[in-house]
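As structure tokens, one chain now follows by itself in the form predicted alone.
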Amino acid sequence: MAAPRGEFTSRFGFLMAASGSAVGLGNIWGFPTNTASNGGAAFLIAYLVLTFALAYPALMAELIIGRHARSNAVAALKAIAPGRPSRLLAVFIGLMGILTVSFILSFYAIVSGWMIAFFFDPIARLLGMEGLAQWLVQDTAMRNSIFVIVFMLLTIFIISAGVKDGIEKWSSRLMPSLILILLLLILYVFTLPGAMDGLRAYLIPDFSRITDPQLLVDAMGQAFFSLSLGVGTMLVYGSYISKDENLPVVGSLVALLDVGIAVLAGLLILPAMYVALANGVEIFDASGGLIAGPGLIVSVLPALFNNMGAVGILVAAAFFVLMTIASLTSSISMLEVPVAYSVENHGAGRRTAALAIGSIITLISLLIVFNFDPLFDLVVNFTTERSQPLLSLFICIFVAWIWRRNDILEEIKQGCPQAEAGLFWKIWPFYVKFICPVAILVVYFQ
């Protein structure tokens, strides 16, 4: 018999877990350079508008389904499907979400392992262990394999402990730590030469680009994918929310936290890149754009830290702790999706499921490590560019076109009795029925 379901014991715990899921490596290295490459604050304004106009309604769709069904993605979608064809579609979408999020975690664990290795690098240098420090920053299959295993063991440990003692407990510790470290690093970087140039690149808008279709598509994509939509993470987290919670409010708080931390990341990364430029580090790629993605984290910023002297060791350690925390809060939400399915649909014990599924994902990660060039980009593109947006589209369709409107309203009213008269209910059904699917398709085909 399956173990009883857990539940978040406080709104703070849920907010930390949900925002931790949303705030990952992509927010910290992707959002700032996306902003600087798309008209500075013009992109920032478009991102803020689109997050609350389009991504927030899709987020609410997942939270409402999850809390209504109180189960994993497959069972939850089946619960709101009225007939056999829609139930078969529900199973397919739920299983595809589980498969997609598992493959996302398989490549995410590799990059997260790099973050742990780079965290140990300054410590090794501080202890005079130069040989170890050099090994830690070399991109070798052995190093990557070891740290993939370390990272996955941390993720499995947290998920094995359950919702209250695992996800909520550690998210409530890790997310405040992440925000504190982020703020301290911002304050320090602002004192360095070149930082204000980066701040100008980030915050001064080029309003001539605000109507650029590519800017709008990029901002829409950043808004949707930074909130972990489409693969069931927010749906499963929603299933652990108390029936007393006001879902429109907690959903908006998750979106605000995600946006706030993304904006803070921009206040760190862009000034730090221009500080690196002032120190002779190249920050532009061959096409003239700012270096983004893993290259930013494993080449540009470490070069900056090395130029800082002794203080650079402490700054590097703090930065890579920040990156490791961002990785871990996202990975636990990913692993929870297949674990919840195994526990609830197949009666597996939580620890057994976490260890078994975590081990399978680790093996997939190791396969990618040893076949990096042909597999890494293939897995990234299939999951994040192909599968994830289509899954988000189908979840919106399920809520808006298949699930009965009165049942949705009754679910929302459990934590918000006046919902029917509120602004959310006047706008949200239309948005999730028409606007969100069109927006997702625009991003997908672009």
Given for the second form:
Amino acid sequence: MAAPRGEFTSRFGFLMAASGSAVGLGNIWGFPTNTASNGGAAFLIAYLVLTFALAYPALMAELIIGRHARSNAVAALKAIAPGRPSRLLAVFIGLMGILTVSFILSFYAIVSGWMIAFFFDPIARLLGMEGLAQWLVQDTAMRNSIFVIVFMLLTIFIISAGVKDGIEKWSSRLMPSLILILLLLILYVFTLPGAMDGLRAYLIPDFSRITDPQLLVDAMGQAFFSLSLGVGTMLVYGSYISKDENLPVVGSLVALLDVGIAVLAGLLILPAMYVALANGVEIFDASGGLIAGPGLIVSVLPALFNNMGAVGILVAAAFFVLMTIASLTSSISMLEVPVAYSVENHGAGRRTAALAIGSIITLISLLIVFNFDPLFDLVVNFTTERSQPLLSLFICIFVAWIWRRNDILEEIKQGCPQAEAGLFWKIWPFYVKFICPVAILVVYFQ
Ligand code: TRP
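Starting from the form predicted alone, produce the coordinates for the form predicted together with ligand TRP.
Now the complete complex, all chains and molecules, led by this one.
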């Protein structure tokens, strides 16, 4: 029989876990470069508006269903479905979420593995092991396979330990460290020549871009990916929140932490790129835009660190620890989705489930590593651009059109007895019912 369900022991624990899920490569890598290539602060403003107007309501939908049903995505959606057709739909959406998040993890782990390799590079150089350092930064299938496995073992290790002793414990340690390292790096980079040009590129808005459909599509994709929506991650984390907790409040704190750290990351990455430019590193690609893809993190920034001499070793190590922490607190939230399902719906043991599912995902990652060009972009685009927004749409529809309104209110009232008279209840139901589905569809068909 499955073990009793875990629960976060405090508001702090939940906030660290959920913001740990939300804050990841998407914030530190995706957000700053998206901003730079979409008209600076114009993108920032669109992103902030879309996060609070669209992504936050969708986040709340997941947290509320999760805490109400106190179970994984499949069982939770089923529990709120009144009839047989809607139950079938529930199972389908839940399973698609599990599949999607597993594939997201399979590519996320590859990129996270690079971060670990790049963390060891300055250490190897410090120890005089030039050959090893060379190997660590070279994009080979061998290196990528080894570090995918290392990263997945860390993820499996934490998830095996459960909600309180794994997810909560590690998120509560890692997230404060992440914020501290991020702040220290920003302060340091600000002292370097060129940093202020980066700040200008980041913060001066080019308002002529704000109605650009591409900007809006990118901003919305960024908001949904960053809040880990659509695939049951936040639903499962929501299912571990205590019934005494005020959901609208904790949900908005998670969204605030997520955008706050993204904005901070922009204060690091863009100034750092312009510092690199001042050091003679190429930061623009052939079409004149800022280098944004993998090149940014695995070539522009390392070139900068190399130019910094001895401090560069420390800064490089700190930066890649930051990236690894951000990845790990996100990857555990991804693996938890299929693991919670196997434990609760199929009576698997947590350790066995974490190891078995983690191994399958690692095998998929290895398949991608060895067929990188045809597979990597395909998996990224399919999961994040196709599957994730559609699943989010269905979850909003489920809450707003299928679930009984009174049950929703009852759920929110636990931990927030005045909810019915509050602002949240005046606005949110309308949002998930009409605005979110329409907006997701519009952007989807762009
Ligand atoms: N939000 C994380 C980031 O910004 C990634 C992430 C974690 C995620 N869990 C997810 C993305 C579930 C999509 C779905 O990097």
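Note that the rigid core is defined as the largest set of C-alphas that superpose within 1.5 Å between two forms. From a predicted model like this one, the values you see are computed outputs, not experimental measurements. Positions refer to the first chain, counted from 1.
K.L.:
If you line up the core, does N38 shift 2 angstroms or more at its C-alpha between the two forms?
P.N.:
Superposed on the core, N38 moves its C-alpha 2 Å or more between the two forms.
K.L.:
If the two forms are fitted on the core, does F207 show a Cα displacement reaching 2 angstroms between the two forms?
P.N.:
Yes, F207 moves 2 Å or more.
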